[in-house]
Partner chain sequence: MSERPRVLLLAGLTLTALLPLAALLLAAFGMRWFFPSLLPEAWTAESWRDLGGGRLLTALVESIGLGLAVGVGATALAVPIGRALARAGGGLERLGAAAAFLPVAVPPIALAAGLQLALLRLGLGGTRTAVFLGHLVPATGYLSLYFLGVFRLLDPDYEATARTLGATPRQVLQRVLAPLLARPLREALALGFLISWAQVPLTLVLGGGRVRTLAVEVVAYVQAGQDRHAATAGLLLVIPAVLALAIARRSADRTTVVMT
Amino acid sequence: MRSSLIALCAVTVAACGGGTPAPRAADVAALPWDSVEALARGTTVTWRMWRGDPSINRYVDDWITPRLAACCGVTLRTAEGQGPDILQQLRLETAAGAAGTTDLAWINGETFAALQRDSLLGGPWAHRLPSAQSLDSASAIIMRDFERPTEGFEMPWGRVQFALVYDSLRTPSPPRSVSALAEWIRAHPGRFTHDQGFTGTTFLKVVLYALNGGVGTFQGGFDAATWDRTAPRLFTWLEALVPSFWREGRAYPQSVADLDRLFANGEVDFAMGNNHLGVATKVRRGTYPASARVLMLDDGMIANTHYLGIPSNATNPAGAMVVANFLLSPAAQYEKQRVEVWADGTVLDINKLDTEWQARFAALAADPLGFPDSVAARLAVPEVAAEWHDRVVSEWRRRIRGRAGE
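Now I need the structure of the chain on its own, in the form predicted alone.
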């Protein structure tokens, strides 16, 4: 007992007073788990996350938050914040030597890479969570974030896969490859477009991979010579097709929600999204017509994972770890994967769970509006280094969006 008290005093102000610096995530992670839980009990965790989806908000506010309070004595407070906002805030706080205002952050991709470069993440810690024993640790898509090893500095939380969406009544025989999609667009002018955000860029990367021999061409970090060799194929493809896009490519939906409205209104014949499981949710919600279905191209569809990180200046890393551990539990992972809730894919290896949980997750996969897990897994390709994403964005804005004159 005495050694546990000494350990607690070494990492927490609340236990011992004295105005010592805030505990570090790596130090807290070195404690026995029951000590971490003791540190967390009675505290408030500020989780900075995207608050733009009502389904996600309801899951967090109405399901996660009360259960955390009941089981762990932790009060969860959410705050709006996405990648660039989180990065800017942490840079400003660190430069000022200020105490952190974020204990847990929803991050991935270029945000994780930038936070790591600037030493703004605490850790390693994620591998010490009890729930981490059930992670699908053999999956490179889960354990590598845009090719960057997570190394315990962020915890996998959910897994998604890019997909197109079509109306099986309007388009009973959709194209099944990038080349077939090009032919379809030419034959149906004005009926296809993509949004200007992350999802639209993911679509462009799917095309980039397909036109250049697959994702393997781009793995191993960003390479300027490879970009110079491969990018022209993507932009030649686009420049030839843009006149056949919606509004002749002179305008693009700002967001996925805007594209969803065009699809639902019958103005275009395809929507798209970064979560193929979410199509069933949008059908049930009435966002999509009942005849909407998932379309995955045979060239491969990008899959990625979203994560939770603890900032290096977080004032409550113990509470953040307890929250993260609960979010990774089978119960929380199952609830968020339900199509009636969020339809966010699990990062757990279902075979590591007990038979009851295996059966419950298997029942989710049997949803009649779902897409076969085996096919999705076969077509899944990983994200590559974040610099590729950034180059696609900047070059599209210059060569395609800039030409539109808007």
Second form
Amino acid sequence: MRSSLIALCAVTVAACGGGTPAPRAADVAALPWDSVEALARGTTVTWRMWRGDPSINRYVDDWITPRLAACCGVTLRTAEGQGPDILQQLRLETAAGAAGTTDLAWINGETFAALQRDSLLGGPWAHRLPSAQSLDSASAIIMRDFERPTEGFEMPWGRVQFALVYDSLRTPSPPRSVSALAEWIRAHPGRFTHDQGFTGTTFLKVVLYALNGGVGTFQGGFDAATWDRTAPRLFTWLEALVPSFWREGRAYPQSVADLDRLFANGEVDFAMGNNHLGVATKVRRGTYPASARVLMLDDGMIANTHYLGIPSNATNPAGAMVVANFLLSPAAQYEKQRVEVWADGTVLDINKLDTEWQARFAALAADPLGFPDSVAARLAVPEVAAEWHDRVVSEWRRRIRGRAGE
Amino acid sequence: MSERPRVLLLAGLTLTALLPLAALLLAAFGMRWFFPSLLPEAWTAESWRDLGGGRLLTALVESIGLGLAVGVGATALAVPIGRALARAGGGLERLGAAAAFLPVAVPPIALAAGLQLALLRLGLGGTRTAVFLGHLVPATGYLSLYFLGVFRLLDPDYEATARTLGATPRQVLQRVLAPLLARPLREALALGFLISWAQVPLTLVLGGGRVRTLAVEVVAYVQAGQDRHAATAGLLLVIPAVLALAIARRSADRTTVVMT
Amino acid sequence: MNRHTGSWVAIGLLAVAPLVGLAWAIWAGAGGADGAFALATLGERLRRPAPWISLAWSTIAALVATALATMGAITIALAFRGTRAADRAARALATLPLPIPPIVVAAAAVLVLSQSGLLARLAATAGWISVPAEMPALLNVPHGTGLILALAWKELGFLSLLACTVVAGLDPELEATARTLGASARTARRRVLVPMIWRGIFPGVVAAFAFVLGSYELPALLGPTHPQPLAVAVLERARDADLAARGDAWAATLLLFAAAIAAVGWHEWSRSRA
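Form predicted alone done; form predicted together with the partner chain now:
To see the whole picture, the full complex is given below, headed by that same chain.
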């Protein structure tokens, strides 16, 4: 208690004294929770996040923001920025010794690894949140971000699983494994492609695992010898197959949004996405035709979690923790998972909640497109160290994209 | 020129204006608009309701405010710059013209990173002021060229004669310069507004994601495949811009001086 | 105080931002941002072929688009110089793209020109094609046709405004004199009017060329996957997870600066001739 009082004094002095640095997340986290809430009351939190999806924006702007103001007296402001932008912004701010412009950031995977490498995240703090009691802390997919233990430097926020998308009218019996997909692509030239972004890379990793005896080969950190042994299988597979891709593999959609457009208009027969539950949302919105369905390959589909971090130069870590705590509450997690809202999976262990919330989450579980939850869970494959991801990106750019047109 | 090619040309021009407009309107109101259908399966005003909800409206206000500020700020800088360079003449004037052309020719994506670090060091990272200063760079370059042209045509003897006849510098400004510059000033404000209005890379980088103009919202929606919202915000971007141009065009004959 | 002080202040104000940008590009391109500044790093980065291929592709695309837009602008300015409704309508339509932001031009181009876009659907309605693949690919292709058309349309707005203004200011006696001296209407146009318009709009043509060469939004949406347009390559490297690759971006930025300075030189040379 005494130490926390000292910490509170330190934090308060730092927060009020002009010119002195802002309180650090780790110091704030040492305080009792009601002190954190008291510090946060009446402050503004800037949350840097991806702002491209109107459904997510509506959830944040219309559902979260007013409730946060009402419950905790915190004003939530959003700022646009995804992984690479956040990294660049924080690096520059730190280099310039400037005050932070971000209190809370939506991050995961390679961004988390890069931010930790440069000590750009504050913490540990996430384990101190009252809501964190209900986290699904047994799940490696949730508690380890691309195999890196989160160790309280980021808070799990949502869980998704990669899936392909097909049109049940156009392709009544789709391929259900990586090898069957290769056969299908050869038999239907020009009808398959993947995007150049994160989603497309996830697809390439699914293939990489499948061709090399599963994800186990890649677990336990990056290993150059394993990469030299396994990567050629992926790239020879691709080199043999890309002539049968859309535009003979000479062009690739810039983003998964472009791939969605190709799929919806019948230019290709498959789309893909990082959130299999989101397919129903895209059907509702009219991005996909009503006959679009989720497809999971038997080789295993990568599941991954997205997180919230507090930058080390954040000016309002107490406010950021209060926001994070609210976002992890059963009510906020439930709202987020509804298909009509966002369809983003919860990171809570339902069994740790009271019976009322258990019943409500159970009622959500049924996928409206008839994809059984148990199958998705059985096929879920965890992410591996971020360096594998980065290697796939750079090697693909060099060997596959670079050969286009030659 | 005979009539037939003129008719063909006019028809072609009409198509280049109508096709993009029709596509944007269909995308903004359409739902499930897939090949080969010319018209969507269903219609919705969902994205327009979001406009009332605040996000696009806030961005619209942000864009208009920034555009006006940049128009005024760049004009205020460009008038004395253009005048000083036009009076200097000779090699100095040529050097000045080259210096004014530089911020016009250097792509914003090349400028953005360096300016970002400089503005962060000044404690302006991610602020509206930073975005304003960033937009001023191309706008001031462009308008300085413009006013260099204006003042080159403007006989400096006007001012000297007025002074000889006993006018104070203030009277020279009020009675001689202001009427002569009224039209160029109006055009300059509109052009400065337009340069800010369409700017994306400088806003994204210098605004640090916190300054959300309409153009930046369109980029976010396009990247996310939200065609309906992208088209809606796109239409909102086009309408005031066309109006601003119409204002500038009311004295189109003056625009020659822009680049000569 | 020197009477040229004002001019020097003006020049300083104009040049400061580009110089800051240039200094950053050299510093970060040489590894300064990663704490290992060495000019040799910069030299090594600039010896790689990739950014030069991107520069070459982008330059050719910008040149072709600018040439198309210039020809279009001169043709329109000459064909519609009257005061009738059709003349005024044509001039207004030609200048329409000037105020439309590039990102909107790009988004509209995707909706119109893609293989399942509005043009393809019109073709399908007419029965000329049945699936998108039968529609010629205009976007994201190495020949860049769709990108060049969109860039040219965007430039047409600016260049036709300039060309129409030049035509409006031409002495009507000129053409009449040429005709009196025995030139046909066609010859008078080609030998007298077109060169005069060309001289009048040339600095604008250079400015438009510099603008499209460095623009990002259109190539990002409409450009080919390979070779990458220079502006797209710069931004992709700048966002790379590998920090060393980010340095490549700043080195490639120097090529953009060089292209801009070349355009400035071209502009000044054309002015000094005029």
